[in-house]
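Presented below, as structure tokens, is a lone chain in the form predicted on its own.
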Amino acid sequence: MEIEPRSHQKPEPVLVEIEPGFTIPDFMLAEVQIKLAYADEHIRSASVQPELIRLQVEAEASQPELIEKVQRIVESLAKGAIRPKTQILEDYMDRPVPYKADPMPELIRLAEISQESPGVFALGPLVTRLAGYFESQFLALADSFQAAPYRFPTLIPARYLERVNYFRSFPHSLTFATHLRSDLDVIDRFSQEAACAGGELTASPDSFAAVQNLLSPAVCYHLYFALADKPLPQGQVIATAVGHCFRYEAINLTSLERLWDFTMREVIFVGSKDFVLENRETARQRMREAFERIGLAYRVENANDPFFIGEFRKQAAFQSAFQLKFEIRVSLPFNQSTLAVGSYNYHQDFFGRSLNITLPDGSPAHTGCVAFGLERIAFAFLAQFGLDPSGWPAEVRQAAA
């Protein structure tokens, strides 16, 4: 597995081959070469095997501290760890899809895809309406459960997310969003002095307000605050909206399988813990037979969220014990890889509780949500069927192409 470098011209790296204390287990090396991306600013691309990880980094980096940094977070990822246990509720990845290659050439050469930073894609008309496609097929499931519709602004307030323990949980994602302080003198130096140099903007770190909202890294969130400090109405609700979520992902970023800036569509279950457990597995049954319709190549099994290290494998084991996520995994054939397009989660009591949203008899209630990436279903259908709309399913030609 190979980590991209950053897309800014920077000088020639050096390579530091490091041997982590023990061999890293071959189930956790997808894990750690995630999570290498935020061991060290000055890591430019890594490699990682068993007993050796390798990395591009810019001159000037520490490599004594690198290295420690390194070997901490494979001790706190991998050390001791035990094979998760994998429970596969739909397994669809021997249905014969038409193509092979990596459509991200295809895309660029054609301009329906243009890199605006590190995670930042503009689409052209035909991955847009490919993406239109789907996101017609989630609203069809949020119909079916006649979802109420809302709109969730694009940022989302600091002390929301303290509420629920985000920071702690997720803090190598945040997006932050702040502004000039409303100050004449320090409105005038910036515009007079701002400038961009390597693509980043360079102005004095005072020129900036503190921090009290930020881009939201979730939709599913929103609906949850807008129902904190009171009775949950007629105790349950099925809600359904669509937005743009932020997760910083550093050098991960390398292609539409992995985006800063990324579009989800959710259908949102609040009420009792059996009212949101039945939702969550009708849309899975309802889900599967859209899937079916067009002969996409992928399996649904367990997972767990990207905690920070420190909280993940305390999270991963309990996410797994309590079948908290399930991931739908669509085949990309190009790389023999799977790329996880959409979830179906349950979040037990936790934003009842965090957030005292309580059912009629008092008690805090529970949450889930199924969730869905625009951007990358669309992109691991291009991987599965190409970019000629020709030979693509006829439903999908005919509302896409």
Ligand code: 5GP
Second form
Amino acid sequence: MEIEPRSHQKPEPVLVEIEPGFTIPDFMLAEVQIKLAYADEHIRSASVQPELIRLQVEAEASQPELIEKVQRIVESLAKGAIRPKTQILEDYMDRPVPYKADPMPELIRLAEISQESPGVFALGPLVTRLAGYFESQFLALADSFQAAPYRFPTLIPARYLERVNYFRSFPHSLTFATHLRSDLDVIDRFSQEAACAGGELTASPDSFAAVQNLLSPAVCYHLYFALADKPLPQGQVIATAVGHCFRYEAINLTSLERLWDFTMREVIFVGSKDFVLENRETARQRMREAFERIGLAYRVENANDPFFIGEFRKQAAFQSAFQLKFEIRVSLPFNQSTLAVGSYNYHQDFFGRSLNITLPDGSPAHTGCVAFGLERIAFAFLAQFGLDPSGWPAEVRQAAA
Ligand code: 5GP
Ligand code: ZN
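Target state, the form predicted in complex with this ligand; input state, the form predicted on its own:
Next comes the full complex, and the chain you just saw is listed first.
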């Protein structure tokens, strides 16, 4: 596995090879690879093999420190890791699909996508219509539950995320929103001096106000906060919303597969344990029919959220043991890999307890959500069916071409 180098111009990197001293199990290779992006700012690319980690590193890096941080990540994630039980709920990976190439070069050539900065893309008409088609499928799913529509902000207060332990679980992917301090001298100085160098704003850090809000990493959190600290109306809620979500992914931000700023549609269930689990299952069955009509090659399997290293092992084992997360992993024929385009999630009573959302009997509410990434599903579809609508399934062609 390779991470592409960062695009901006820096001196030639040097190769650093690290032997972890134990064998990284195959099921942890991808997770180690992803987390190495956060080890040290001087790492430009990384490739992980069971016995060897190869890094391209900027020459001025302090290698002993960097190697120690890499070792810490690898040991924390992979040393003595126990293979999680794979649970496959649906397997349609064998469905024949007509396309084999990587859609990225063609999308760039046709100006169907343009990169504004790493992980930030503008989408052209073809991809936009395709994302709109999938959005209509997810809206039909939401309608089948008579889900109540919501609109949520892009910003989310820091105190909200603190209440649900987000800083401990996912610190690496946070994105902070700030503004200039409300001080005439600060604003005047900024207006005179602010400039961009190498894509970075050159302004004094003390010009900026303390962070009160972040860019939201998920849609369903906003619903849980709207329901916090009171009894749940009628003891159950089904809601739906779409929103921009932000997860910083450092040097892993290379294609539509991984975006810093992406769009997520969610259908959200709040109520008793049985209510949430039954609806999560019904949602999966309904989406199975939608994917069958399209002819998508995919499987649904158990998964875990991308917890940071200190929390990863414990939380991932917990999610796996209690079957809390299943991902829709769509086949990418061009590199024989899969891409998660959506997930079926059950949070037990975590949000109900953390946010004091109560059922009529006074116990904490259970929650679950089904979440779909619109850019990812459009990308995965293009990877299987190509950019020429004449090769698309009739239903998609009629709706999106
Ligand atoms: P989850 O809550 O399961 O982490 O995310 C739900 C869905 O959002 C994922 O299955 C995926 O489709 C989408 N998503 C999550 N992270 C990213 C990302 O970094 N880039 C893109 N394009 N989509 C993402
Ligand atoms: Zn959610």
